[in-house]
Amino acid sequence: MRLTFLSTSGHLGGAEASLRDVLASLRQARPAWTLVLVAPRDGRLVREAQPLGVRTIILPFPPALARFGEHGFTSDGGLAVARLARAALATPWYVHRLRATLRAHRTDVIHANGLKAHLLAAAAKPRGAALVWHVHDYLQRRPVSARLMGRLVSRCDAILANSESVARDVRDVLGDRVPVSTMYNGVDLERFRANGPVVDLDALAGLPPAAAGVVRVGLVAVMARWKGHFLFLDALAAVPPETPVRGYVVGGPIYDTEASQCSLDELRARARALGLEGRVGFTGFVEAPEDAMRALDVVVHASTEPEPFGLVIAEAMACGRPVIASRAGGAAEIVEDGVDGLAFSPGDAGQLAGAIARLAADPDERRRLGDAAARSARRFDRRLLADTLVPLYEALRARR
């Protein structure tokens, strides 16, 4: 079997981490299969795929295509149309290069990971290859991509969604022309575990060491604006000042798309305006997020829009850390409120502040929720991904 995986980034956001785990699971289950990864740039995804025996190809996006994203697309009028036009003009060249790459590797199945990848793979798909769209986004929040996918869905053979919530959204947008199944993201349980190395979050953030008894509460996320960084800061400011809590924002910008990410400068400015100096630190990008999670007492997921899955939630649970999660979308399928984590209404800084204060005051509850979280996370063992993927790929090849 010859499989080609198309990623929209070489870096390691949630969708890319999911793809890395797919590659690892398949390599273990089918060591003789040929796995090829095509990415627009070098990065951690590429570097972690190579030791798995995956051939990696860097096929750079044209700048206009790399920068195009749908954040704010419906609100910036002519600028959005101009961005779309520039991306459209740059696309045929890339599709030609991608089609040649797929033909050269005699690809049996193309596994497209990410909205741009779905569209590009459908346009470039050579005769005799099957196409799988691995969807990590709500299509109804991406009107341009949704419309284009609707036009190209006949070129797709199967769709994987990373949660039941996303699967329902895909069916609502694309109908039943292509079968849609759910496959939760995987977690490397050997890497994300309760015991292991930790990083010095205070040193990374340029803060003095926290006092004894301080509860470390962190948001671990890429810098997409909907990930709730500003909400997290607002919630920290609402926690009573006598509560021994220090907050940490762990992560940095990794994508090329315009206007879709907040900057560390913006977040630092908000923290100063809220009077959070000394109570919150910004670590920037951390190479090993599991080491940062193990350094925290509580991990917060604060997305202000429904989360397609919430890989950080599952990873933090595997590390045995109590999680406070925004109760919407796929995230609501991961955490059971009061059993293996706490949940709050999306966008409600007051509820989030209350949950932080509750866990800060009760080490026994933190321990109970963390232990339960580690048990729940076993269902996300990445080794199980191949159980879904191998029969799917084999069935698609048999139909060609």
The other form holds:
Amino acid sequence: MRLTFLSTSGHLGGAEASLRDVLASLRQARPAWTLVLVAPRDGRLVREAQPLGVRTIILPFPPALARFGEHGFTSDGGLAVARLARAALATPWYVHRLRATLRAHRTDVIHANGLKAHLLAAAAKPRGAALVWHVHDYLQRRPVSARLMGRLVSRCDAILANSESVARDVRDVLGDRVPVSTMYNGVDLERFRANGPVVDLDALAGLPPAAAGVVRVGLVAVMARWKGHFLFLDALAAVPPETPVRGYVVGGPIYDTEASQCSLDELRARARALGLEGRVGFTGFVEAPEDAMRALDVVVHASTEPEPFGLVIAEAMACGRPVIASRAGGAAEIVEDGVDGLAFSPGDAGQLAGAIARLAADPDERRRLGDAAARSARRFDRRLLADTLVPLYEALRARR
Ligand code: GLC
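What I would like now is the form predicted together with ligand GLC, since the data block earlier showed the form predicted on its own; can you produce it?
Shown next: the complete complex, the earlier chain at its head.
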């Protein structure tokens, strides 16, 4: 079997971490298969794929295509259309090169990861190859990509969604011409485990060491605006000042697209305005999120829009940490409120503050939820991914 994976990014956001785990799972289950990864640039995804015995190829996006992201659309419509036009003009050349690469590797199945990858793979798919779209985002939130995917869906053979919630959205947008199935993301349970190395969050954030007994509560996320960084800060400001809590914003900007990220400077300014100096630290990007999660007593997920899956939630649960998650989308499929974590209504800073204060005051409850979370997270063992993928690829190849 010859598989080619096409990634929208070379960096390691959630969708790319998911792809890395797909590659690891397949490599373990099928050591003899040929796995090729095509990414637009070097980065952690590429570096982590190589030791798995994956052949990696960098095929740079033309700059207009690299910069194009959909999130700016509602705020600056005119500009976004101009950008889209430039991105579209730049694609034929890229598609031509991608098709040549797929042919050169005699690809049986193309596994496209990310919206741009879906479109480019559909356009470039050579005769004889099958195409899988692995969808990590709500299409209804990406109207331009969704419309283009609707036009190209007949070139796709199977669709994987990262949650039931995303699978429903995909069916709503694309109909039932192509089978859509759910495959939850995998987690490397050897890395994401309860006991292991920790990072010094205070040192990373440039804060003096927190006093003994201070409960560390952190938001671990890429800097996309909808991940709820501002909400987290608002919630921290609403936690009664006598509660011994220190907040951490763990993560830094990683994407190329414009207009969709907040900056650490903006967040620091908001923290100052809320009077949170010394009560919240900003670590920037951390290499090993598991070491940061283990350094936290509580991990917060605060997305203000429905979270397609929420890899960070599954990872933090695997680390045996109590999670407070925003109850919408795929995230609501992962955490059972009061059983293996806590949930709050998306966007409700008061509720989030209440949950933080409750866990800060109750170490037994933190332990109970953390232990239950670690047990629940076993279902995300990344080795299980191959059980879904191997039969899917084999069926697709047999149909050709
Ligand atoms: C995207 C989604 C996120 C999910 C990840 C992996 O980044 O926004 O919810 O966890 O993909 O599927």
